[in-house]
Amino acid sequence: MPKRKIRVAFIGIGNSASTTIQGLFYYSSGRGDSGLWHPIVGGYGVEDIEVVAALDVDSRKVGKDLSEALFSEPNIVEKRCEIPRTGVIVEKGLLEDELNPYLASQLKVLKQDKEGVVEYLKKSNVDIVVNTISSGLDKSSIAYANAACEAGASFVNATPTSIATNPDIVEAFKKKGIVVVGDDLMSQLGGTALHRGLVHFLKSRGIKPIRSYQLDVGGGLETLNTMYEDLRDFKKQVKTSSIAEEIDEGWEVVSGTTDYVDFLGNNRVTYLQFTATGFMGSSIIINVNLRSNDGMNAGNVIIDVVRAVMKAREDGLSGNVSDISNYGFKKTLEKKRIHDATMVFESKYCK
């Protein structure tokens, strides 16, 4: 008996959502699976995901068909495939926070209350809500999580806000018999994943890292938003803590975004340096320069996580499912090294 479609709502129709949704159409249109990390997760293919609802607070997206909103300002993501009209009209979203000056200068806000969002999610019969709103909007992300829980939908938190690491929220989802995973999406091959992966490789070759740093420069609204000092410091802590999961005692690590460069668009340039010791204490220095695209880096992970969450629900799991959170996110309840987390996820969901 064929599985039914996974009914998904996206919150925040920005660059990451645009790329991910383009990917759903791209890989469901018979173009093969080149570039797709895991063609099958939890028994589901990409074609089994259906976007049935979308919310945003920018007036340039609200009221438009999703196919048009994906490419509306301030989005700057590259169009990789044509999206036919979907019939999904972007609804007004929640905004419970005061916008910092960077976001306020970019957004033209339309919003509604939580009750309206709950009703919309129920009416759309949503299985899973994916939260990709701008970082730093903590009250809004929490309100969205509560709305999803009330509507009986599982929740994927791609933002740094403490949702899947908040005991009260996790317990509320558990009581409802639904899943919540997060927090802070880890790109497929962004600076944090590469940093952690290189640590694993060095240690596997008998090399002892002494110190390392990671500096990011990027364009796009998310990077501009990160220039707000409080948010920049918070994201630096989250990234550094995630990398520290690979660390043995005696290793210094610093990670954080340094600046915004408009003409980089949705691209990000990451600079990594490792200082390590080898045979007889010999010095080894590694410099790495990575250029990647934020939206493209998000697509594979979000698609994998959505399918895994659906499978977890079918298996009767609820609350924070650590095997999914550890695979796809930087800030998690359980600390696990990136190689181990990936192996566990693949063994459970990609067989």
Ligand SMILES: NC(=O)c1ccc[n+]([C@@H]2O[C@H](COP(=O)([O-])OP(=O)(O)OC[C@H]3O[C@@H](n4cnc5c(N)ncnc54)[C@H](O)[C@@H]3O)[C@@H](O)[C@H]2O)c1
Contents of the next structure:
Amino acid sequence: MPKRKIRVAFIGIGNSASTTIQGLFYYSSGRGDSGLWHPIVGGYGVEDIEVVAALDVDSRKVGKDLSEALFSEPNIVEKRCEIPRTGVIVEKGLLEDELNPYLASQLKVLKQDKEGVVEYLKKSNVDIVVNTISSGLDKSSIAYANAACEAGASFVNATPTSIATNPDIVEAFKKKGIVVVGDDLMSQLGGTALHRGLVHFLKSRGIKPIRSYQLDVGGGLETLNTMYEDLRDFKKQVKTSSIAEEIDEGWEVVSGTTDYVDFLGNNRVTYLQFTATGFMGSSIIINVNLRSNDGMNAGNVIIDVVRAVMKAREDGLSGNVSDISNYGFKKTLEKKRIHDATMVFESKYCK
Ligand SMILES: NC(=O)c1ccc[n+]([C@@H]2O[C@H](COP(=O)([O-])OP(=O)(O)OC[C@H]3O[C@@H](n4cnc5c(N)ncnc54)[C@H](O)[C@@H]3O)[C@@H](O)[C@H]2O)c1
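Moving from the form predicted alone, what structure would you give for the form predicted together with the named molecule?
Starting with the chain above, the whole complex follows.
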């Protein structure tokens, strides 16, 4: 019997959502699988994901068909795929936080209360909610997780707010028999994944890293938002502890977003330096410079996680499914090395 479609709601129609949704249309239109990390996850193809609902609080997106909202300011993603009219009109979201001055200068807010969001998710018969709102809006992200739970929809948290690592929220999802995964998406090949992957490689070659740092600069609304000092410190701490999952005693590591460069657009440049020791204590220095695109970096991971969450629900799993969180996110309940997390995910969901 053919499987039914996975009904998804995106919250926060920014650059990550725009690229991911473009990818859904791109790979469902007979263009082949090139660039697609895992064509089949949990028995589902990309064409089995259907976006049925969308929320944002920016008046330049609210009330527009998704096909238009995906490319509305302040989004700066490349248009890689024409999107036909979808019939999905972006609905007002909720906002329970005070905006920091960087976000306040960019967003023209239209909002509704949580009850309205619950009704909208129920009416749209949503299986999975993907939360890609701006980071630092902790009360709002928690309110969205609660709204999804009330509406009986599983929740994918791309933001750094503690949701899938919050025991009370995890318990509430478990009671409802639905899944919550997160927190803080790990880009397919961003600075953190590359940093962690290189550590694995060095160690597999018998080299002992002793010190490493990662400095990121980028453009776009989310990087500007991260210039807010408290948020910058918090994200630095999340990235550093994610990398710490790979490292051994006595290794010093520093990692974080360091600056906003407007003309980089949705691109991010990462500078990585490793100091390591080899044979008889000889010194090895490695410098790496990576330029990648934030939106593109989110696409494969989000569509893999969505399909895996659907499969986990079908298999009767609920609460935080660690095998999915460890694969797709930086801040997780269980500590697992990147190589092991990917192997486990692929063996369970990509057969
Ligand atoms: N792209 C990646 O690879 C990646 C990696 C890690 C984490 N993330 C996280 O994903 C999230 C989205 O990143 P992005 O680059 O797409 O950001 P973005 O700034 O491009 O988009 C954020 C969107 O959220 C909307 N928004 C803000 N508050 C909202 C609210 N209360 N309700 C509904 N919509 C709201 C904004 O209007 C905007 O459309 C961020 O939290 C970021 O930290 C992304």
